[in-house]
Structures are given as structure tokens and as C-alpha cells.
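As a starting point, one isolated chain is supplied in C-alpha cells, in the form predicted alone.
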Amino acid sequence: MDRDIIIRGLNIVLDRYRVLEDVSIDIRGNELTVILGPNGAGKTTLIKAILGLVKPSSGSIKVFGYDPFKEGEKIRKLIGYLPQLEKYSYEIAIPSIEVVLMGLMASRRFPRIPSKDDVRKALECLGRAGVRDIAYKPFNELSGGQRQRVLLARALVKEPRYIILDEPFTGVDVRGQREIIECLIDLKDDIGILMILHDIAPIAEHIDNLILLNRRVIAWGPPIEVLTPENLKRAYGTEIPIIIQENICYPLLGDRHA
């Protein structure tokens, strides 16, 4: 399988603080990869570097053969990005379909007037995300899970080769989490998925590869190989209990954010 994202010797220093140090990983397409680690581990900085939003101090990143910092616009056309949900304002009562259409209109010149084909495409993506029935419901009236799936539809409308999600389960109830997971699993055959999580339990059985990060890569690979007591202690600075059921690891992280 192609290695869509190749990172070698990545170092990032922000405000004289070394956020990432000597990160080298491969992230393959058509798989679900999770980045796990404590607060301040550099998880969000890593995905921003992949998107070309943060400049490396040294090292290299190649995304589909492109350099994110030099060719970021090309990469951002190929990757759908869902920031953390709290980054969005819910004060404006616009229909959910307009939120999705923003994903198409943002890169166009004025006047940014969606065509019938744009609307059809937006409705199709809402359908793929399982929320076509709320296309015209105000975004600020949706539940956390519904909002995330509308934002997922907005990412899909660009027909990306990859989707990156930053803490997609934050502020989402158990039912909403399950609906998001079902949607992502349906997409995985066609689109690579990279997620930042602070707790992998909701999606543990579906993870193909896991990156355990705390400024450095502690370990990466299949979760059963990465989630060892030794690796978790190196990442979090304390002992983390692990439950293993049917070869699936569930680290009991709770609210541990070293």
C-alpha cells in the first residue's frame, strides 16, 4: 500500500520551545491511523505541519509527494481537515447545507454563488455522513454529533484523498460517537483517515495503526504492539492500566494528561 505521508527527522520549535523532536513515521492511505498522547505532546502541531500550516525547523515531510510548506495549497486540496469542534462559532443560524457548501466556496473567486451541481454534491456528502435529513436545519441547533458529521460532509465535498480529524469525539455523546465511527468505517475503503484522540476506547477495534507521541514518537504500528505498559509509561510518565480483549488494547487513560 502506498505511503501517502512520509515524515523524516522532523523538528519543530515554536517560541523557543521544542514541540516536536526527531519525528520519523510513515502514514499509509486507506487505513485508519490514530495519534495518541498527553496534552502538550505536539499532536495538533504534527497535523498542522502535515497541512503546511506550521513550518518545520528541520527534517522533511512529503504528502503525496508534495512538500507541505512549499506546496501547501495543493495538499489542502487533497486533504479534508476537521479541527476541534470548539474552534467553531455556533451563534450564526445558517442551514447545515451552507456549512458544507463553504468547503467548496472558500477556494473560489467572488461572487461565490453555489450552482445546482454544488448543492447536489453537498447533499450527497451529507448523505455519506448520515445527516442528509438535517440539511436545512440550522447548524447551531444541532447536537455535537450532528455538527461533527456536517463538518465531515464539508470535508468530503472537496473529494479528498485523506481526512484529518482533531479530537472528533470531544463534546459528543456516546450515540453521536458511534454514528461518527460508523461513518468513518464506511469511508475507510476509499479515503485515508488520520485522527488525534485522547481516548481510543470508542474506536479501538477499528484502528489499523497507532502513533504514540510525546514530542518524540514513543512507538508506532499496530495498536497491540504499541500499547505496552513500558511505552505508555514513557508517553504519560505514569503507569497506565491496559485491558486486552480479543487482541484489542484498551488503555485506561481517563483524564490523564501528563
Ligand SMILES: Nc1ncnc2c1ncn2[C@@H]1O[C@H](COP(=O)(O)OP(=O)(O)O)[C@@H](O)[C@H]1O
Given for the second form:
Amino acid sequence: MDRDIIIRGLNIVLDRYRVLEDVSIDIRGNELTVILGPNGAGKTTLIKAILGLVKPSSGSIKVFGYDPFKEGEKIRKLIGYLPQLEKYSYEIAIPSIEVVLMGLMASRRFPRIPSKDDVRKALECLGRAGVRDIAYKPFNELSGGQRQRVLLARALVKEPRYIILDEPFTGVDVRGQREIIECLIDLKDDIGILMILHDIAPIAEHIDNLILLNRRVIAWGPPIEVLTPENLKRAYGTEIPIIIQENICYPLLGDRHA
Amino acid sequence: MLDDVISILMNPFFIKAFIGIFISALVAGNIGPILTTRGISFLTAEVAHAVLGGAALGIFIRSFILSNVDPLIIALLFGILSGLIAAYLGEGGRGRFEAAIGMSLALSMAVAVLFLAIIPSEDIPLVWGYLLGDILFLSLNDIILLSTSTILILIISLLFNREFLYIAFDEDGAKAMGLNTRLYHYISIFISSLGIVVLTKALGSIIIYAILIVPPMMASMLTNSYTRIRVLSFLSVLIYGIIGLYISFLVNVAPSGLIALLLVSTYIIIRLRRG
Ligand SMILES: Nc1ncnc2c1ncn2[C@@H]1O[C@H](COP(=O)(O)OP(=O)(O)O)[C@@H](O)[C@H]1O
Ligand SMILES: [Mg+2]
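Pass me the form predicted in complex with this ligand as well; I've looked at the form predicted alone already.
Once more the chain from above appears, this time first in line as the rest of the complex follows.
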């Protein structure tokens, strides 16, 4: 497959603090790519740059051939985005279906009134994410796993080529994590997936490509090549024990991200 | 007894004040929830202070430059401008909006202090009127201006209800999905500032925080539907407004203080009962 996201020499400085330094990576479609790194490594900033939400200080990013910061409208139709769970406001009750419809309405012109067809599509995507039964329940009353799946439906409703998830497992119990992973595995054949994780254990066997990040790219490629003791030490600043089982590498990151 | 009640209710002061309360309740019910759900309630203090500066500036203009200018219009424009400037200075950063608010607040107070020193001393009480509000002394002009502003606020907040909800719920996501979040952010700052000016004129800058922020906080303890929060906020300001107004006719206390007192005590009672 083609390289969908090409990043070269990317530097991002925010408030005079160099958040990302000389990042150069390629991300292919139809693969599951994971960005791993400690807290404050610049993972969220990197995907915001890919989405055109943050301006690069220097270097270049091409997403499907477009510059995301300058040609944002072009790529926004093609990428579904799930921000970190703590980014949402839980003070107001919004029915899940409204959340999913947001995926369609946000890019429409004013007045943004959903049609019957939009509602049907939204329900169908809730179904694909396995949460159709909670369509009319308020988002803020759902469990972490249900919330992520509603947000996944919101991303799917645009029929994206790519989905980007920011720490989808944080605050989600093991069963919820399994349910999210099942959805993602089903999607993987048609849609490229990029996700930020602070612990890869739940999904390790499915990862095609791993980017180890701590302000700089420490290493990237197949997980088994990236997750060496030296690379992990460079990323986390301390020794990280590793378990290798059936050729899959599990770094024991525990709560070291916090 | 009944005659007393009727004579108060038919009092022209009471009728005008009732219109003022009704307008205030509509504004508070629409703006308060926008401010609290977006976590920008500190905009209230900033614009309310700018209104004082704007009123002093307006009186200065009327005294020395254009004698037929209505200071309320200048206060209104100044309040909106300061809200928009704070939004502009606060762009692009965590905590920057708060810092920008602090700066604009200091600037407005400086303007107020400056012009209070220059304007004719008999006009100074007009500026202080904005501290406690003019609910009992609204002129017909005031009522027309406040009602027009309120209608504008209602139209805009109904028109962009969905967009405001999106940016309150998930601003990053909305932007990444193609919504012009910046535009709607500015529109919401615009109507919030306008609403804060209306409330400052009617009920005063001192208690505006209680009028705007307490009702939605109270309502959100009882429900978390956005529509219900707005309706409850409207009703609580309206009902307490009428009670406060009525008591103020009996015992000559500023109604705005009574309204704030009633709102805050209800909030505390609900809080305590819920543990
Ligand atoms: N708007 C901003 N202004 C200044 N510093 C920021 C901003 N956003 C993030 N940062 C800083 O950049 C670093 C990386 O942040 P982030 O990308 O959120 O890291 P991660 O997602 O890997 O935890 C952190 O130290 C954070 O404090
Ligand atoms: Mg992050």
C-alpha cells in the first residue's frame, strides 16, 4: 500500500518549549500503527499536527498528498479522530446518536439539520461499533468502553480512510478494551488505524508498525525490532523489563507513564 | 392585603422592572449555560467591569463631544469589544484566555478610573448605577435597547444551538471534523458579552456572577439535559426576580442583592441536601 502520511524533519515549538524535534516517519494505510511513549512525549501534539490542528514550526507533513495545516478541509473528510476521553465535557447530557451525528454535521454547511438518512447512517455505525442499543442514552452516563465505541461510530459515519485514536484504553476496563479491539480488528482491512497508547499489552499481537516517541523518534518499524531494551531505555529514561512470548514483545510499562 | 399586592403589581415602576427581570431571565437562561459548559465563566467578571469603563467613557463623550449619545450604547459596545479582545488575546493556548481576561479587566478598570476623574461629578452616580443595576429606573430607551439585544441573543443562540453544543462538548474533535470552531467561539463570546452588558445594566455588575453562573450550576445538579438546564436557569432567575422585586417594594432594599441572596442560598441548600 501507499504511504498515506509522510513526515519529514518536523519540529514543533509551543510556548517556546520544543515539543517535537526532527520527526521523520512514514505511515501506511491498511495497517495498525501505534505511537508509544511516556507522558509529555509529544504524542498528542504529533497527531494534532497530522490533523492540521497544530502548526508545524518547521519540516513538512503530507497526508494523502495534502498539507494538513493549509489544506485541512481536504483531509478532514478522510480522517476520523477520537480525542482523549478526558477532553470531552461530561457536564451536558448528549444522546449518543447526537454525538455520532456530529461526525456528519460538523463538516456540513449551516443550517446543520440531520436528515432521516443521516439518522439511519448514524444508527448503522452505532451498530457496526456494537452499541446500537445505547443510541438514545446520554454519552456522559456510559462506561469508558461504550463511550469509545460511540466515538468510533462518530468517526466511521464519515466513511473515513483513516482513523486516529488518542489513548483509547485509558479509563476503560479490560472488557471494554476487548470490545474496542474487536471493532478495530474488523475495520482494519478497509481503514488505516493510528493510535496513541501508553501500554501496548492489550493489542500487542495486532500491531503492524510501532513508533517509539519521546520528543524525537527513538525508533520505528515492526514492534519486535523497535522494542529493544536500549530503545526502551532511551524512551523512558529507565530500564523497562520485556516479556517475549510467541514472537510478540510486551514491555512491562505498568504505570510508568504517569 | 390583596389591595396592597395589586397596587404594587400595578405600580408603573414595578411593571418596567418586571420587564427588566423577564429580559434578564431570558438572557441568563441562554448565556449562563454557554459560559458554564464551556468553562469560560470568568468572562462574566471581565465584561461586567468593561461595562463600568464603557459607561464612564460614554458619559465623557456625552459631556464633552457628542451631547446626544446614549452612554448605554457606548457601554454596550465597550463591553462587547472587551469580550472579543480577550478572546483574541486568549487564542491558542491553555490558560491564555484566563490571563487575557485578567489583562482586559485591568484595562477596563483603568479606563473607568480615568474617566470617572474627568466626567462632571453630578454624572458619577450614573456609573455607579451599573454596580447595583437600574432595574427600578430603566428608561423606555433602556428597555428598547435591552429588549433588542435580548432578541438578538435569543435568535443567535437558537440558530447556532447545535454548533455551540459541539464546541462545548468536544472542541478539538469538532475542529478536526471540519467545523469552523473559531467562528462559533467568537459568536458565542459575542452573544455572551452582549448578554453580560444587558444584565449589568439591569441588575448590576456586583451580583452578575450569581445571576449568570449560579442558576446553571444549580440546574445541572438536578438534570444534565442542555435544554432543561436552560429552562431551569430561566425560571429560577424569573421567579426569584419577581420575589426579589416584590420584597424590595415592601422594604426598600436593592432587588438585585435580594435575587443574588435567594439564588445563592437555594444553591447551598440543594448542595447540602445532596451531600
Ligand atoms: N499548547 C501548548 N502550549 C505549550 N506547551 C504545550 C501545549 N500543548 C502541549 N504542550 C506540552 O508539550 C508536551 C507534549 O504534550 P503532549 O503532546 O500532550 O504529550 P503526550 O500526548 O505524549 O502526553 C508536554 O510537555 C506539554 O506540556
Ligand atoms: Mg496525550
